[in-house]
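Only one chain is included here, represented as structure tokens and corresponding to the form predicted on its own.
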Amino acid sequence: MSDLVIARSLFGTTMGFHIIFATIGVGLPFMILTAELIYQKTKDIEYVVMAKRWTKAFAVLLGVGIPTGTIAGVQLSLLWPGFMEVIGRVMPLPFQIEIYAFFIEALFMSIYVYAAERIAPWMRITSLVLVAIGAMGSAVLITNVHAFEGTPAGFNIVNGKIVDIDPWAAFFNPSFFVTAGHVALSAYTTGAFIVATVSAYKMLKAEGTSRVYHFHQKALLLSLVVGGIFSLLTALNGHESAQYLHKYQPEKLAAAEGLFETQSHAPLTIGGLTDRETQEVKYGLEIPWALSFLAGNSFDTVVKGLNDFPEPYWPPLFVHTLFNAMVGVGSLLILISFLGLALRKVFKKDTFPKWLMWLYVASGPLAVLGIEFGWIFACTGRQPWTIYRILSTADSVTTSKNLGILFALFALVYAILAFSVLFVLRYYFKKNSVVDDLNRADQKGVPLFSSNS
């Protein structure tokens, strides 16, 4: 592989690994907050036990998310010096403000973990609200750099020099709000379905009349409500994202749909493989006129095809598959969440079919895969640019050699971290079972949150 491909692969692997912990680190605090709110309203002790157990899991995941995020920051500087030269002068605000967001998250999570039983209920809620805001703020701020890459603003380049710098115009670039919304909504969706995965699996293993079964059933229903709402909102936000692509990155939208010729009444192609030679999507299912409507809310909307752009500016055509995979996962999550809620609330079913339960077990990993598909699509679909139409990826990369060894070593580090996370989570929750926490919560004067810390 060329040094450019290795550099992209190394940074892509780092971000692909880090984004798992970053996404769950945004979604899980929201689930903790929701459980705590329900407990304060109903005084059902099982919800505070949920909050306690999810908090412990969040602490472990945060312990890995911090170093992997640090590695990503270091690699940005070492692998992409051309890119960081522009970012350092034009777009430093997200990195600076993110430090404060993380400080708020860490500080108030510590208060909640170690002082939950010694502070008033409103203080517990306030702590969790600030944790959720800090977690979301960190994700949105860092992702705003990605938004800037696709819709750069706040500067000009004259004779090769950066001039007319406006950091706030760069910060509030045209796609900031759409991208921020998509990141937050999809993270909340993922956090909910991670909970659904664990809850459904434990229900399958427990006796239907046991307290453990009913505990996880409550957690599953809560995750379906939260996951269903936010997966639907994510889809609606995705529609707005497609319209921004149509306006600001038309070749990316064309590659996502395998559209080669500019046309009105453009079809939306589901599935299939994009063929460069024949300039068509083989084996795909076309929905007539749908792409034009998605792009501009009108069937008459003219959607630009790839042939309107020089071929060196085309994104890799496999982004069509990534885009379809992302949309497919999101659609499945919407379907299974509302199906479960309908069975429970409308048809009054006390249990779900086993095939549906196994779908819930798979929903968490599928949500994470959906995040990965979306992230890779967003970054790969911008190629060959690091900053769209301004700075190419080839001009951004380091001139250092021997990156292959570094790639192999970091891949090994991530494999070890992944194993360690799974080992620690399994060890802790096996040692501290749901029954133990429920019994501890039932006893007066016995600490719950500070136990087994």
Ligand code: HEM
Contents of the next structure:
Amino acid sequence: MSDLVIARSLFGTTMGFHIIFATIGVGLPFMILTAELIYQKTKDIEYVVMAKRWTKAFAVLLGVGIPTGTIAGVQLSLLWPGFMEVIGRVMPLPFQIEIYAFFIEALFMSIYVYAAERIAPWMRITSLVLVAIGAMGSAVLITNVHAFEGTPAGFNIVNGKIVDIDPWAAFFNPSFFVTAGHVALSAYTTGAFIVATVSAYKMLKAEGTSRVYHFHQKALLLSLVVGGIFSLLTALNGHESAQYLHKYQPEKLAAAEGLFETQSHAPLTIGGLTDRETQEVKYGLEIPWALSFLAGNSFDTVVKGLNDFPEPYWPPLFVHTLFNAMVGVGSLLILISFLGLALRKVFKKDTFPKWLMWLYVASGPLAVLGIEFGWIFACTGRQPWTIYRILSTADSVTTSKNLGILFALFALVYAILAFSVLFVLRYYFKKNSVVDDLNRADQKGVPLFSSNS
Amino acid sequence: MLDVYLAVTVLWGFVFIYAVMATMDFGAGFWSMFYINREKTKATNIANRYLSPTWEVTNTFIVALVVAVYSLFPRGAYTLGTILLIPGSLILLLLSIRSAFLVFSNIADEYKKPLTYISGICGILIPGLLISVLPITHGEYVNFSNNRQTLDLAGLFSSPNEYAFFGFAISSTLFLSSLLLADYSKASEEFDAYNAYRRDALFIGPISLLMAFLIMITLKSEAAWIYNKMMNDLPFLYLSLAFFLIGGLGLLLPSTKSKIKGWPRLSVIAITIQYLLASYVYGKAHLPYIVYPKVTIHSAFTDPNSFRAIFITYIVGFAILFPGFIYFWSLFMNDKRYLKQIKLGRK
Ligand code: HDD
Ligand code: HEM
Ligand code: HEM
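Right, and the form predicted together with this ligand of this protein, after the form predicted on its own?
Time for the whole complex; same chain goes first.
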């Protein structure tokens, strides 16, 4: 493997690992906040217990999210010094402002966890709101750097030199809002379905009449409401993301859809494998005219095909599969959440069929996979560029050699972290059952949040 | 011109704040491990009480520091990123294990000991590697050849200067943190812990001073340029030494109010001032180089427009954050209920 390929694999692995914890780190505080607010309204103690248990899980996940994020931030300079030199000059603001978001999250997370019992309820809610804002802020801001890579703005290049730098124009680059929105919405979706996974699983294991069962039933319903809303919004916003690709990075859209010839009334192909030789998507399901409509809201929109671009600038063609997989996950999540809500609210069913429960169990991991597919599609689909049509990946990479050993070491550490985080979560929630927490919450004067064992 | 100095002052400020916070953080992790089998003194509890809420905030400072380098001095970031690949990656690997296991050790009680040992040991190595960035920037072990920079790792790790820095980082981490924890124990009225930390500080203080002298001696032969420039500010170095002595005195003076010896608060402040003075002298001598002799703050500086925008966000950002820091401090450093761990019921 060349050093460039190793650098890409190493960075991709870091990000692929970080994003799991980062996304849950955005989604879970929102769920905790929702539970706390419902508690303040209904005074139903079970919602406090939910908030406490999710907070503990969140605190454990932070133990991996923060160090891997730190790795991501530093590794950008270590592996891609050429890229960061340009970003440092033109696009430093998101990184800079992100620091404040991190501080807000870190300060108020500690306050919420370690001072929960000493501060007033309204202060607890305020801390939680600030944690949620901080988490969401860091996601939105870092994603803005990624948005800038696809739609660079705020500078000119004259004789190979960067001039006329306007950092705020770079900050508000064309795809900032739509891309950051997609990441934020998909993170809320994921947070909700992670909760759905755990509650559905626990319901399958518990007695249908027990207190534990009802506790998890409440949590599942809450997650379906939140998940349903946000998965729908994610899809709507994803549609807009695709229209932005049509406008700003047409070869990426062409690769995502496996379209070779520029045409109006372009078909949408679902599934299948893109074949470079025959220039078609094999084994796919073709919907005539649909792509033109999706790209520009009318059937005679002309969609550019890959043949309009020199072949060295084509993104890898397998991104078609990643794109389909992401959209597939999104559609399935919308479907199952609305199905559950309809069964419950319209048909007044108290229980869901087994197969649906197992789909809920799968929904959290599926959402995480959606996130992974989305990011890998977006980053790999931008190849061979780090900054679209301005800076190539080959010019960004470090000149250092022998990255192989580092790759192995980082992979090993991620494996250790993944294993130990699962182990610790399992250990903790085994030892502190829902029943324990409910009993603690029932008794006045017993600390709940700071109770560990 | 002025902008460049403003920028480098901000950067130096971050380095200093992080240096102090990180020594407390990694040091507290070490002491938490060191005293884990001596439950009577409560020294481990004190260390954890400090560490649990603060490590995340401390960690954010290192991110802030890295971001400050690449947004204020992008060309410097290019060179630093290239030459620091190996040491930087080692730091990241240790840091990730350390932070994760620190969190896990507070959650999984049964496995507290092994987890604390791993995080304590990883943590205490980090300051040594972090400070190695300084001898690296002295340029002796960096090869600049036609647009490619490389670090001579073998050369670096056979240099006595590197080991002097390494030893200094570890000893001053232990020194500063034991002082802080002594102060923290006193405020918490845990006198056994106080005595333990006071004794540790008295023992390690002189070692860290010795290490500082070793740095100067080895610097003289390895990077004479910076040594000579530091000597121009000799009065400041003497002043720094004087504050070290005040710090020591703070531990020995009899207390007026209580029976136990020492004014740890005075020592913490004096030693912090000592480090401030010494790092001012060092930092000033380092200028204008970021990496000697090719990268200077002038050649690495960012675009003026970007600088202005960043500087404004610094002012606005810290103005917004300041009340948050104060509130945080009042809850964890100054609230008797937290310090003494009175169990409180939930309303
Ligand atoms: C700061 C902007 C940024 C953000 C928020 C992300 N990435 Fe990215 N990614 C890059 C900036 C970048 C990059 C610096 O531009 C890379 C390195 C080399 C390259 O070509 O793009 C890259 C490469 C890269 C690769 C290797 C692609 C290839 O070489 O084919 C993968 C698999 C990912 N990333 C995955 C992710 C994931 C899972 C992310 C979610 C956290 C993510 N990226 C967020
Ligand atoms: C190259 C891209 C990225 C970099 C450089 C990066 C950097 C970081 C850093 C340095 C931290 C630790 C902050 C601290 O010390 O407190 C962190 C944590 C975090 N990051 Fe990332 N990050 C990246 C991508 C993302 C993305 C895409 C998201 C959103 C989906 C995200 C969301 C978060 C969140 C929410 C945290 C807080 C910790 C947690 O909740 O797990 N990050 N990141
Ligand atoms: C259901 C319909 C969806 C559509 C039409 C859609 C569309 C898109 C498009 C076009 C991009 C590429 C943007 C770019 O490269 O600049 C993208 C990226 C992404 N998608 Fe989706 N998406 C959908 C659902 C989802 C779901 C359900 C998730 C996760 C749960 C998700 C997560 C992501 C992520 C994390 C990215 C990378 C960040 C970005 O570039 O915006 N998407 N999506």
